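Given next, in structure tokens, is a single chain: the form predicted alone.
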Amino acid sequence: MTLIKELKSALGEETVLTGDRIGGRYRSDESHTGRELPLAVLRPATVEAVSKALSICDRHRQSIVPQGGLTGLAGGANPRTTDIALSLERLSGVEEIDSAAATMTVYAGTPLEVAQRAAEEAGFLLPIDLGSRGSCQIGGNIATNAGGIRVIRHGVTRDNVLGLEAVIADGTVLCSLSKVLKNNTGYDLRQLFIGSEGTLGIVTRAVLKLKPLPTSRSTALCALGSYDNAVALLRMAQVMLANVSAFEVMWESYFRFNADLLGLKFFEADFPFTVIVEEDLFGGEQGTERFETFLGAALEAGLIEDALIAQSEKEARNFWAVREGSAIDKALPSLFNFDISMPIGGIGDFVEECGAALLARFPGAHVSFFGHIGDSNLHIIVATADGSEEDLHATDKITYDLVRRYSGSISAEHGVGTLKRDYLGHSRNPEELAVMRRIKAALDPNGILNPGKVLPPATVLPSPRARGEG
């Protein structure tokens, strides 16, 4: 029996898509770098079906590329023509909300926004929050260890996963759907799969932490004159505001460009930096006076030049619309996105050096910066004249060479995939890469799970710094 026939026999015709039944969307994630349709697409609706699919593919030495909401920007879900894509879109739904434990058990294919709404209806907050919440899936959030805008208060996805179920390459289901915070019973296997981008196993279910649901939020848009002042404002906010939930910094070029696209005007003048500060409020808590006291102290200390407090949800949404930059994709269709991190104190100097280097290489290009900052995460937008692959490689080298020099990470929250794979040695040393390969070989000895992703080929030399040359 051929592989495809065996899969159809075991899973059902409706689960196995081939030929004209494979839609173009299975070609690529949001990086738009995928060029090929897979050999087939599997759409299992149960954990048992995922297990059967992997067992059969492992026996046939057939490569599998897991796919979630396809919102990634690193090429991690892109298949080749010889791969089978395994989409988790039908493995969806909230299995349970445990109010006593303050947990949610959810299937991997559940869209993040669906899980968020279910938590809210039960009176809780699901702390994981991303701009792509409407289309990204819980399994993909876990597989990439996604960050987002609430990390400063609630941590990255890894910090919000209590229990996990994953299927490894031979079809074995590892089920540890624990609801307890303290669990010192040997190796913490869930951490192997969080951030592994489907190279060690496919996440099928998870137990997520829930937090108290804020009853309201105070949101301010602040104009600043320097990066040092932005860092000082962050530290002041952490002291004076009880529940800072977001601190987003936008450099002038990013803020002005997006505000103009949206037809929004907030301040009479342009300022080098604009910051969104947000605080969660609970119960009958009145945070307006505290928020105003904080902003007044920041003005008196010379940290901010001007500030606006949102007087309605609409005004707060306008602040966030500029930060989320949804209009920039249409305005700059060939843009390159970079997602990096480094020690907070070095980010200001990095931006100046990186911006100058990119504009020297590509005069007239759009180059802008924004980031969460409070969790050391910086995003870079680059749009060259033609957006060619050659331009992408050149911007990669300029950016990641500087990241290495500033002792940063080439990926803060979007994963490694294929687009950052060959630069992994800029952030991880040869010993770490060797152990990663040993773990991969132990859990996936036939190399069927998302081959070519995350780990660079062993022949790719580590970075000069890692070899002691830098």
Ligand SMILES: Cc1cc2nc3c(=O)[nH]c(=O)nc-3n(C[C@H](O)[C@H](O)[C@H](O)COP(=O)(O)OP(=O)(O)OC[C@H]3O[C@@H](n4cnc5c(N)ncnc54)[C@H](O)[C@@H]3O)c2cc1C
Given for the second form:
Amino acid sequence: MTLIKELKSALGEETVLTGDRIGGRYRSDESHTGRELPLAVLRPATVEAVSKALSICDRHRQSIVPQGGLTGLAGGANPRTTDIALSLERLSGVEEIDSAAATMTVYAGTPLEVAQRAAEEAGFLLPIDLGSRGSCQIGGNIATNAGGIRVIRHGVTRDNVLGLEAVIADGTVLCSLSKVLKNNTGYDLRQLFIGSEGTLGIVTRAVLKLKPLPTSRSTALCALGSYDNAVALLRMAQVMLANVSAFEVMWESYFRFNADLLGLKFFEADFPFTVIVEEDLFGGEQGTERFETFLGAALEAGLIEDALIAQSEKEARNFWAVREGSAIDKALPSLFNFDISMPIGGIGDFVEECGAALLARFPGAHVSFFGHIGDSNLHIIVATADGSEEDLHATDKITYDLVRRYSGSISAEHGVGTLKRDYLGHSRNPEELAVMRRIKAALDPNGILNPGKVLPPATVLPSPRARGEG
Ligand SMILES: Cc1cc2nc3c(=O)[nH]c(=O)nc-3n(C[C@H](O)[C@H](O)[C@H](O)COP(=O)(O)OP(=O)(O)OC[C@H]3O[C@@H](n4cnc5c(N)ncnc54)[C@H](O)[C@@H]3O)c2cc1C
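Now show me the form predicted together with this ligand; what you just gave was the form predicted alone.
Shown next: the complete complex, the earlier chain at its head.
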């Protein structure tokens, strides 16, 4: 029996899309770099079906590309014409909310926003939150170890996963849907799958931590004169405020560009840095007094030049609209978006050096910086005159070479996929890469899971004889 026939007979016709039934959306994630449609798309609706699909494909040595909500920005979910895409879109739903344990058990294909709403209806906060919440899926968030705007308070996705179920390449279901925080019983297999971008297994279910639901938030927009003052303000906020839930820094060029695009004006003058500080409030607490005391102390210490406290949700949304840069994609349609991290103390110097190097190479280009500085995470927006692939490669090289020099990571939250794969060695040493390859070979000996993603092709090492050892 051919592979497709076998898949159709095991999973049912409706689960296996081929030919014209494969929609164009299965071609690419949000990086828009995928050009090819896969050989087939599998849409299993049960864990058992995922397991059957993998065991059949493994026997046929057929490559599989897992697809979640396709909001990834690293090309990790893009198939080639020879791959089969396995979409988790039908493996969706919240299985259980355990109020005593404060956990949610959820299927991988559940859109993040659906899971967030279910948590809120039960009186909890699901702490994972990103701008793509309407489309990205819990499985994709886990596979990319997604970050987002609340990391400073709740950690990255990895910190919010208590239990995990994943199917490995031969179809074995590894189910460890633990609800406990403390579980020191040998290797923590769940961590292998978190952030592995579909190269080690397919995430099918997870147990996520839930947190108390804030009843409101205090939000301020602060104008600052230097990066050092931004770091000092962060440390002051963490001492003086009870629950800092966001600390977002925008360099002048980013803030001014986006505020102008949105037609918003907040301060009379332009300042080198603008920061959003947010604090979660609980139990009807108003908190403005504590927040005002903090801002007053920051003014007195000379850390901030000016500050606005949002008086309404609308005002807070306006602060965030600038940070989220909702109009920038339209204004700069072929922009390059970088997502890097490095020790917080070096970010100010990095920005100066990187900005100067990029503008020297591309005079007149748009280059701007913003980031979740409390998490050491910096984003860079670059738009060159023609936005060509050649420009992208040159920009990658300038940026990632500098990231390496500053002991940073070439991917803070978006993952590696294909787009950063060839620079992985800038952030990981050869010993780490060798162990990663051994783990990959142990879990997926036939190399069927998301081949070509994350790990660069192994460097051909000289043979023992060539090294004079044999
Ligand atoms: C507007 C916007 C805002 C964003 N903001 C953020 C942000 O703040 N922080 C952040 O970290 N990212 C952000 N992203 C990037 C993206 O949303 C995240 O990487 C997200 O976690 C991807 O989830 P997804 O379901 O769309 O996965 P996909 O894009 O479908 O896949 C991503 C990777 O995970 C693999 N994968 C997907 N599902 C599974 C599964 N069930 N099992 C195994 N592997 C799987 C895929 O093969 C691929 O390698 C943003 C993207 C957009 C478009």
